[in-house]
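Presented below, as structure tokens, is a lone chain in the form predicted alone.
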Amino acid sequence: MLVVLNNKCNFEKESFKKYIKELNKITTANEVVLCPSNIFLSDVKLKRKFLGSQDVSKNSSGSYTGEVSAKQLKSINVDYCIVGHSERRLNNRETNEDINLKIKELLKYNITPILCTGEAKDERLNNKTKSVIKKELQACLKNIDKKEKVIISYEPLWAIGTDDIPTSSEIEEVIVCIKDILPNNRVLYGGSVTEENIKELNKTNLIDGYLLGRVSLYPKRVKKLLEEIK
């Protein structure tokens, strides 16, 4: 199972230190990986654990203040990177054709790209689920050949922040779509994932992983939730 922990915006120097000495002391035969701030990615020493970043600039370099490049992610030894998240999306503006380039600029440099998509509520209730995914997938991996290895995170809007998460079975109706579409590539679900409802959520055998938010923040409900997943 591959498990990717977004700190977010979170974290001072000091505090950060601590919470690096507290998660490498976690051992588990799932794969890691940890995403923190941009301005602790040259700094963060990982055992046995992958780097990721929160995002990456759609340009390769130039006159772009505060933009992070693939390539100087590369340098730096990031292995992934999270890519179209809600809050992005929504905070930013970003659009499915921006995503497209970060992702081409993600593979160019063999960084693999952590993909989100997910409904919002009013389309969950109008049965819009599938096509809002198709169609996010489809803009976002535009003229990229699907054996390129992007890693999707299913992440329902309505799910991400709060203790509300779909059941199952709504899960895997999701998954076979993506899977439909990319055969060959991991889903991952996000979006309120916890120790406490990780049990629920693997009873589907079809997720590949999760991406982590608010739990990410916490060695030790990381360690208990590592602990549940098989």
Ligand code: PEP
The other form holds:
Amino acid sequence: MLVVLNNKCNFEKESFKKYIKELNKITTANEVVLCPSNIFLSDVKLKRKFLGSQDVSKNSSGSYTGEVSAKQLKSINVDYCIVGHSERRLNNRETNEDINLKIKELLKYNITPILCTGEAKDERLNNKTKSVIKKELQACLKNIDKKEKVIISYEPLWAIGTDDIPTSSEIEEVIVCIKDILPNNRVLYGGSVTEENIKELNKTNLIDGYLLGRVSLYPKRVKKLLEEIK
Ligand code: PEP
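Given the form predicted alone, state the structure of the form predicted together with this ligand.
Up next: the whole complex, starting with the chain shown before.
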């Protein structure tokens, strides 16, 4: 299983050092990707874990103040990158077209994109979940070879940071829909996953892994969760 830890905008220098010390004590057969704040990417020393970024620029290089390119990420051994997280779509007005350009940049430098997709609550209530996801996937992956190893993370917007979570069968239904379009891609679930509800989620064998937000900040909780999915 693949487990992605999205630290978001958390930790400062000293607290991050302590966090890494604890995280590095965890041994697991699962593939773990840590996505810390960009400021920590270049000198974090990870044991048995991979390094991911939370975002990337859609531009290769040049006059783009504040941005970090895929080429720069590759130069510091970043292997994975989250793209299209709902917080970026919402707070930074990122469009599917922007995300498509970002994915193309990442693939150019052999960084595996982790593409987030998911419906809002009203879209679910109006039975639009599958059509929203199909539309997002089509637009974000436009002109990208289906053989490319893009990882998809199904993240219902209403489940992120809320403790509200779809049932396993609701998640399965969406994953089947994603795998119909992309049969060879790994599909993760993200949104209020905890060391408690993971047992139930893990009963479905369609989920290839999980993306963790809040829980990622607590190594003890991450350890427990990883033990549940070994
Ligand atoms: C996320 O931000 O993608 C996420 C899954 O967060 P949380 O686990 O806190 O819901």
